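Just the one chain here, laid out as C-alpha cells, in the form predicted on its own.
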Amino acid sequence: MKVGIIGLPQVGKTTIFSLLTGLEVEPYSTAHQKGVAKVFDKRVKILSEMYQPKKTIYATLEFYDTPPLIPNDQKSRSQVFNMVQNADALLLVLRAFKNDSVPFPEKGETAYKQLKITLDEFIFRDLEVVTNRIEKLENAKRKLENREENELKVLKQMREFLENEDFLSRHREDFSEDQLKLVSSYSLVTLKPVVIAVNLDENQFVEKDYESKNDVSKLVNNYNFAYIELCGLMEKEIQELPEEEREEFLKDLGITESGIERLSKIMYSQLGLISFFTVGKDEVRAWTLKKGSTAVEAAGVIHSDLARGFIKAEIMKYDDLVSLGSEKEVKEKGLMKLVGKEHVIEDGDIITIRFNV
C-alpha cells in the first residue's frame, strides 16, 4: 500500500517522511523519494517474546515524499499530483510550529490557512481533470458507447460535487463500485483517504493547542479525515534515544507511543487494513490484509501456493493466546478453530494454513 505525503513549503513534510522511513533526504530535492515504514504493533513484540524466533517482521507501508506544493504554480501542481496519482492514501502535513528563521508558506500563516489552500488545490485539480474529460466525450464526433455514456453521467455528477467545493470521498455512497471503476484511471485525489498531520512545536504539543486549531478540527470533521498532532523535533529526539530511555521519555509526556508510531497505525486504519500473524520458532510476522478478506485470500498473501492448495486454516485469537500463555492451553480450551476458504479473517487472528500442492 502506497501513501503520498503532501504539504506546502516549509511545513516539515520531509522531516515526517524521514522519521517514518529512516531515510535521509536532500532538503530541496525534487526527486521522487520513496521509503518503507514499519507499522508499529506491540502485539508483534509480545508474540516475538513468546516464541523467540530467528526473525521478527512487522507489517509495512510504502511512503513517498513529494516536492512542496506551490499554489498557482502549474509546474509544481502537475509534478505533485503526477507523483501521488498511484497513491492509495494521502498524508497532508500542516505546520503550526513557529520558527523565526523558517518563514511560513505564503498566505499560510496558520495551519487552517494551509489546510484550506491545499484542499482547494485538490478540488481544483480534480475539477480540471473531470471537466476536460466531459468536454472530450461531449465533443466526440461519433456516437458514444454505452460505457462512455455511463462514464459521462458519473463525471457530471462528480463535477457538481466539486463545483460546490466538496470532496468526492464524502459521496462514495452515491456511486456504485462499477461506476467508480469507470473513472479509476483518472486517479482523482479527492476520492483518496486523507490523514491530516499537524506539525507542532514542543510548547504546542505539551499544551495540546495551537492557533486556528478549532477551525482545523471543524474542517477535518466536515470532510471525515483522520487527524493527528505530532512534534517533528521531539520525534527526532525520541528516535535517537535507547529503547529503555524512550519509554521513560514518553511516560513523562503522558503518552505511551511516539507520534510516528501512532501515525503509522492511523494510516493503516485509514486504508482499511488489518493485520494477521504467523508465528513459530523461525519467524513471527505481521501480514497486511484488506478488512473483510477471507482465509484463502490471507493464504495468498503469505504465498500463492498456499492459496492454490488451500485445505483449511487453523486460527486462534491473539488475545486468547496471550491471556492463556500457550497454544496448548488455547487448544485445550477449545479456542483453536479450523475454518474454510470463505471464513472472514479478523484483525489479530493468528493463522496456520493447511494445504496440499
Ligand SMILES: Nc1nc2c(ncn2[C@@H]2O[C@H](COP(=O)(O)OP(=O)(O)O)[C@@H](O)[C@H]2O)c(=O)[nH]1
Contents of the next structure:
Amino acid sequence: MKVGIIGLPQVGKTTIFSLLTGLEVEPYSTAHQKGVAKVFDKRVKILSEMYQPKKTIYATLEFYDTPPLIPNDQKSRSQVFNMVQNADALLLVLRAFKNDSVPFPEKGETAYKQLKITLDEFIFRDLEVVTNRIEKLENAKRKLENREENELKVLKQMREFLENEDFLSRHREDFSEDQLKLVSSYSLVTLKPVVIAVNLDENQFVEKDYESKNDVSKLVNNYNFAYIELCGLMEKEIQELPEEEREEFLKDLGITESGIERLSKIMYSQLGLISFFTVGKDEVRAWTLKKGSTAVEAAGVIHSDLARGFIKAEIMKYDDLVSLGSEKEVKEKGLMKLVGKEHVIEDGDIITIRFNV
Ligand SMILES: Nc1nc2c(ncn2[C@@H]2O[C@H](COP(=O)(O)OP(=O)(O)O)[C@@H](O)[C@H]2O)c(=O)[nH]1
Ligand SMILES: [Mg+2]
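For comparison with the form predicted on its own, would you give the structure of this protein in the form predicted in complex with the named molecule?
Starting with the chain above, the whole complex follows.
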C-alpha cells in the first residue's frame, strides 16, 4: 500500500516522512523520495516473544514525501499530483506548531486555512483533469463508443460536484463500481482516502488544542476524513531513543502509543485493511490484507504457490492464543479451525496454509 504525504511548504511533511521511514532527509530539502515504514503492531512483538523465531517481520506501508504544494502554481500542482498518482491514500499534513525561525506556510496562518487551501487545490486539479477529458470526448470528430458515452456521463456528473467545490469521495455511492472503473486511470485525488495529520508543538500536544481546531474538526467530519494529531519533531526525537526510554517519554506525555502506531492503525482502517499473521520457529510475520478477503486470497499474499495448491487453512485467533498461552491449549479447547478457500479472514487471524503443488 502506498501513501503520499502532501501539504503546503514548511508544514513538517519531510519531518513526518523521516519519522515514519527512519530515513534522514536534509531540513528544508525539496528533494522528494519514497521510503518504507514498518507498521508497528504490538501483537507481532508478543508473538515473537512466544515463538522466539529466527526472523520477525512487520507489515510495511510505502510512503512518498512530495515537494511542497504551492497554491495557484501550475507546475507545483502537476509535480505533486503526478507523484501521488499511484498512491492508495493521502496523508495531508497541516501545521499548527509555532516556530518563528520557520516561515509560515503560504498564506495559511491557521491549520484550518491550510486545509481549505489544500482541498481547493485538490478540487481544482480534478476539475482540470475531468474538464480536459470531457472536452476531448465532445470534440472527437467521430461517433463515440458506448464505453466513451458512459464515461462522458460519469465525468459530467463529477464535474458538477467539483464545480460546487465538493469532494468526489463524498458522492461515491452515486457511482457504481463499473462507472468508477471508467475513470480510474485519471487517478482523481478527491476520490482517494485522506488522513489529516495536524503537526503540533509540545505545548499544543499536551493541551490537545491549537488555533482553529474546531473548524478543522467540523470539516474533517463533514468530509469523512481520518484525523490524527502528531508532534513530528518531538516524536522523531523519541523514536531515536533506546526502546526502554521511549515508553517512559510517551507516558510523560500522557499517551500509550507512539505517533507511528496510531498512524498505522488509522491508515489501516481508512484503507480498509486488516492484518493476519503467520507464526513458527523460523519466522513470525504480519501480512496485510483487504478487509473481506478469503483464505485463498490470504494464501496468495504469502506466495502464489500457496494459492494455486491451496487445500485448507488452519486458523486460530490471536486473542485465543495469547489468553490461553499456547497452540496446544487452543487445539484442546477446539478453537483451532480448519477452513476452506472461501472462508473470510478476520483481523488477528493466525494462519497456516496446507497446500500441494
Ligand atoms: N517546532 C517544530 N518544528 C517543526 C516540527 N515539524 C517540523 N518542524 C520544522 O519545520 C521545518 C520544516 O519542516 P519540514 O519537515 O522540512 O517541512 P516540509 O517543507 O513540509 O517538508 C524544519 O526546520 C523542521 O525542523 C514540529 O513539530 N515542531
Ligand atoms: Mg519537505
